[in-house]
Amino acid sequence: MSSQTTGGGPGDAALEAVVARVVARIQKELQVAAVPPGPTLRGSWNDQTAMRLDTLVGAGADRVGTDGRVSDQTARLARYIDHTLLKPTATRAQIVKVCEEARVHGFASVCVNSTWIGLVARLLEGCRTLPICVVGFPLGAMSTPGKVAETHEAIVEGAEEIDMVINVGRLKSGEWDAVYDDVRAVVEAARGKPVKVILETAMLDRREKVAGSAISKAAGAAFVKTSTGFGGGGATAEDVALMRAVVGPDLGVKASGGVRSAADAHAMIAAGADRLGASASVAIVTGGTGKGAY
């Protein structure tokens, strides 16, 4: 069977269609039986509480008081945030002050750059906001034993989650036992960490959109991600919601590039996202906008 899919993106009536395709290939190419479901995250909601949620951060219910108390509402929407600091200028008082962030407002986790992790696992230590950190980052293009090694070190390290990078090229190329076999190295090398996996989707179209996740769900990753941040474009509700329907109710979604408010976050939420990754994160629980650097 060839590796690309014949003629233009699926339409939805196909798209089911499409991931089993997908699906089956890998499977009998590989010789691999189908990869149970990641561990349960915690941080992570499922649909139902997003839909209350939804219900709650509408029309600014998710602001800070005048007193400087938090409110419930922003509260939890804090708890669907990976604080993100992964520019490569970012200096060691820079991600301190991104942990003390999250420690105020009780962000998911903290997300950095693999040479960062040490430093931020110590810094939460005793604290409910996991350790991430990047992988592959931010072209994807590395080598699977790279992947693989930076892995190693960043779980060593103390990492709670990995977010690596897919091999967008090969993607494009429509080689998915490489890009397969690349995704599963590193949730292997993660030692039952969860994984997520970020698809660049404004580098893709909407066949390889399906196939990056679904490929991702059968080599094991716990989670699909929108974007680096990187990559010339960012989440849109429109990616987050294809993406919920080729993967399911059993791995989660997270949308990431441009998100920078809370009327972004309520709209990735009510799309399918189950995380947000933002470098705006302090705006966005307190009401207000903000440009964010990763």
Contents of the next structure:
There are 2 protein chains.
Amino acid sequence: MSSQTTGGGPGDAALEAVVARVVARIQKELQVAAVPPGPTLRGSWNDQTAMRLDTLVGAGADRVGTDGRVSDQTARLARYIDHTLLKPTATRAQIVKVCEEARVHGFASVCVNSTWIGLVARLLEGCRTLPICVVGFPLGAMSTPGKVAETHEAIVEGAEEIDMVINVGRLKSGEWDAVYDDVRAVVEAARGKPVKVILETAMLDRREKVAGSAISKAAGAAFVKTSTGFGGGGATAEDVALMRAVVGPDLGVKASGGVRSAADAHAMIAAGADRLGASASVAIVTGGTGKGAY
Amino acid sequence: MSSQTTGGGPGDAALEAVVARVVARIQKELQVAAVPPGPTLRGSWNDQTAMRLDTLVGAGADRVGTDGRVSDQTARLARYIDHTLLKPTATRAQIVKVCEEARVHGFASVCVNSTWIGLVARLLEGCRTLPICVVGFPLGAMSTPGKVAETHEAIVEGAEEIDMVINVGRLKSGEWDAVYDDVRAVVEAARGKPVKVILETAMLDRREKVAGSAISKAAGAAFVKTSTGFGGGGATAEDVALMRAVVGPDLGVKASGGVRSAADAHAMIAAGADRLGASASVAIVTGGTGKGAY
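Alternate state requested, the form predicted together with another copy of the chain (shown: the form predicted on its own):
Every chain and every other molecule in the complex is listed next, the one we just looked at coming first.
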């Protein structure tokens, strides 16, 4: 599929072993279905860190208290939130407004489609809020060269993070090698900028969620992320905990889709998320409840 | 946005005039809202053919009779149909099945996401059914370089037609120049293979539908197409007639989204469509009714 893939290497056997043990552990602890052996998984993965499962499920539960002092806590949520506008109908004026909101509230980033990333990067100059961009969005069924080019252009235009969609169809076809190559090619095109891999969990069974998370980590992703907001389902605490268990503490887990209130946000963080994607970000940090799927 | 754009030229003024007259004519005949003058429309457009509006609305109504002999007619519908599988969860096995169905029934094409176009091209070798591929799908909000690379790769892999999604957000922002450049860049990347431009009509008002159709024609598209099937609405006879009125007889009009039965197909053809996109293609040509949004 891609000309920017890495070959198999000495990490293969170790990775296989890690995946097998992670799956066995999760199966035992969470009573999920087993993941069959991944015949083609490749890459390097720190075996030790990935196995510290006992510290992972529920990690972060103490990062944000729930003592009822809503105003302090909600304001503090802003640094977790990727303020997101991905509707195809979004206009320039709406993109500008989202960037202004991000400056005011101190959101972690503004997340947009790639047609707008250059504009967002310019609008956020001199601001701690990062311009970030989706790739292969929302189906993930774009060819790898398409994703690579979209990533390359986004980085040139100023994207500081890339949120790509995993190739769901290849994942469901058991073509783990193609899924790995796809993620790996985008990671390489991002030239050191963090890549989040959206699994679109609502479309996956547990086996596929585990495999997608493990492959993403092996391929060099910085985060795994639950949902696009376009796939008919959003983040659940159960999925966040599962993904956190698989990727370990070294990767981020982003909960997105259906995060509409401070309560939603706290629930996701308690389950192990350290980033949240939301379009209702302003409502979340001001104690309200937003609308919409994302 | 793109490095593959064409400059303004002698066609500008003529094109502006055509757009103005088409809009005036449509406004009068169909009582739609006026389209504001397009300050940046460029390209070449045959003024004369575009103005033959009186032959257009309802064109093609006699191509397929409605005399009740369903079996003959429904079989004949196959050559109008792009047999389509665009779900992100589609597996290799489902892609193979769609290609087999297309061979059996003689569909015009098989339409898939770009990750699968190489496979489809190989499966359809030696068959009249064409392998075709979507680009920037389904949001249309991908950067132009991303769409260009996806198109280039698809052509290399064997795509015989490209179904791209227009940049809906730029269209709604009145950035007609950017919309034109985006379509034009894909047309050039397709190297002579026909490009269809999906307007996603359910998200557009009449003014935007007319502008999107006119810009697509000016930029060298071979077809305008109604819908992705992912945008919350599908083809309507009214939209097909409007698009046909704007683009004239030289371009194709593809009705897609919600075409699920032979009756749906005949209605679209009667309204001016000369291609249909459907996932329920087998049901359509065998007298049944399909499910799903596309």
